[in-house]
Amino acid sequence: MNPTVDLLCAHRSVRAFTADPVPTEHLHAAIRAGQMASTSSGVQACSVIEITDPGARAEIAELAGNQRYVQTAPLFLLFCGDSRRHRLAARAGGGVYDTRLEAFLVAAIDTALFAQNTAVAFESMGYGICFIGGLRNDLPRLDRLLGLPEGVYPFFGMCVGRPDPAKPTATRPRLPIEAVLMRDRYADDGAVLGAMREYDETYREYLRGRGAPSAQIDASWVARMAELHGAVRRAGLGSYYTGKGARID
């Protein structure tokens, strides 16, 4: 349709990188693009920490589930919801910081929008990226490692680098548009399930193209989602974030 849409539709997660560094000017350009994402009432409730210390990288890779590319990618960024600045502003003005769930939601939304802009900016420069949610496996450990202050909420990381041409990755297919684009009201369950079943076949073809094991190919996306959402994962997230000053009331 146009180069921007083509770039967005070509996104894929990259986990193998060349050793080429990411120049500071490219990092700054991508972060600047991230800053230009929409932000509720201009609050800009996001900060990014570039992790350069090899020991810290190694520990984050371990706590994220031994994802080696966290340690080896040329660039690793930690995206955090940030209410620290607003707390300091309230204190400087002689007031109190007293916002509830809305402020935490704004921080989460702002951070996601910021990070997506940043990712697209990097991809437009020929880099590959991979979001890392696995660091939420052990947020207290991450917190101790980085000494994060109250009001700073680590949400996810991002690996960045030039994709290794020897290890190409395919674009993962998405649900059919009928499953996500609705008109006037939410679709009935039969229509939603039908679109999901259609996607099962598309997803199996993708897995076959990747050379996935037959057991993985035979398991449907629907079955995988049932398994994924049938048990509590990362049960300590609520207590961690409230311990960092988030309110959920």
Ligand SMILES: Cc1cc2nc3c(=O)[nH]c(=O)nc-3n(C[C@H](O)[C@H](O)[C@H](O)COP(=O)(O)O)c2cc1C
Contents of the next structure:
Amino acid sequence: MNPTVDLLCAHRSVRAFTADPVPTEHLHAAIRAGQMASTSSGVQACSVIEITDPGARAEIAELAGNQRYVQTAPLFLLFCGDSRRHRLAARAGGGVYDTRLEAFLVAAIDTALFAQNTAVAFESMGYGICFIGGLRNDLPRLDRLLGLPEGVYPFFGMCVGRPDPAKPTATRPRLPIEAVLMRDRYADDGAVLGAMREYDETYREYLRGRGAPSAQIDASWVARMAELHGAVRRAGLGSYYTGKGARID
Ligand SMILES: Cc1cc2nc3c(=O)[nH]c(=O)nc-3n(C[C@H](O)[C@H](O)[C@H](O)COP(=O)(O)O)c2cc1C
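Taking the form predicted alone as the starting point, write out the structure of the form predicted in complex with the ligand.
And the full complex, kicking off with our chain again.
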């Protein structure tokens, strides 16, 4: 199509890296690209914390479910929704910070857009990235570790480094376009289910190619989604974020 679309469509998460460091100029270029993402009303509700301390890395790797690459990646970034600056602005003007769910959603959306721009910028420079939502397993522990102030909401991390050529990864197929692109109305359940079943076949092929265990191949995507959403995960998030000053009502 064109080099930008080709780059986007070649994305795959990378979890094995060479030891090559990420030079500061590359980090800054990627963060500048992140900052240039669209941001609701220009609020720029995202901050990024580079975690360099090996002890902190090891603890985050552990609390994220023993994800080794959090420790071994040359660069690890923590993406936070940031209402701190807005609170300081309100206070500096003698006002109050009084928001509801909208401000928290804006912070989450801004942070996702910022992070995706950052990811694409890194990929355009030949790096591989992997988002790390696993750190939401234990946000109170992450918070104690980093001493995050009120109004800063850790959402996810990102590992960055040069992909290890000895451990290449394939792109993971996505749903067929009919399942996600609709016209004028949301599709009826039959059409949605049909597209999901079609995807199951594609996904099975992908799993086979990866040499996944046969139980995983048999279950495929529909069963995995049912399993993933059939039990409460990370139940304390609401109370953690409200404890950091977010209103989610
Ligand atoms: C917000 C977010 C959090 C994620 N958290 C993790 C994680 O904790 N560990 C991990 O290995 N991959 C994580 N991933 C990567 C996804 O598993 C991956 O993007 C998905 O399986 C699709 O594969 P692909 O990125 O290779 O196309 C996360 C992705 C996103 C967007």
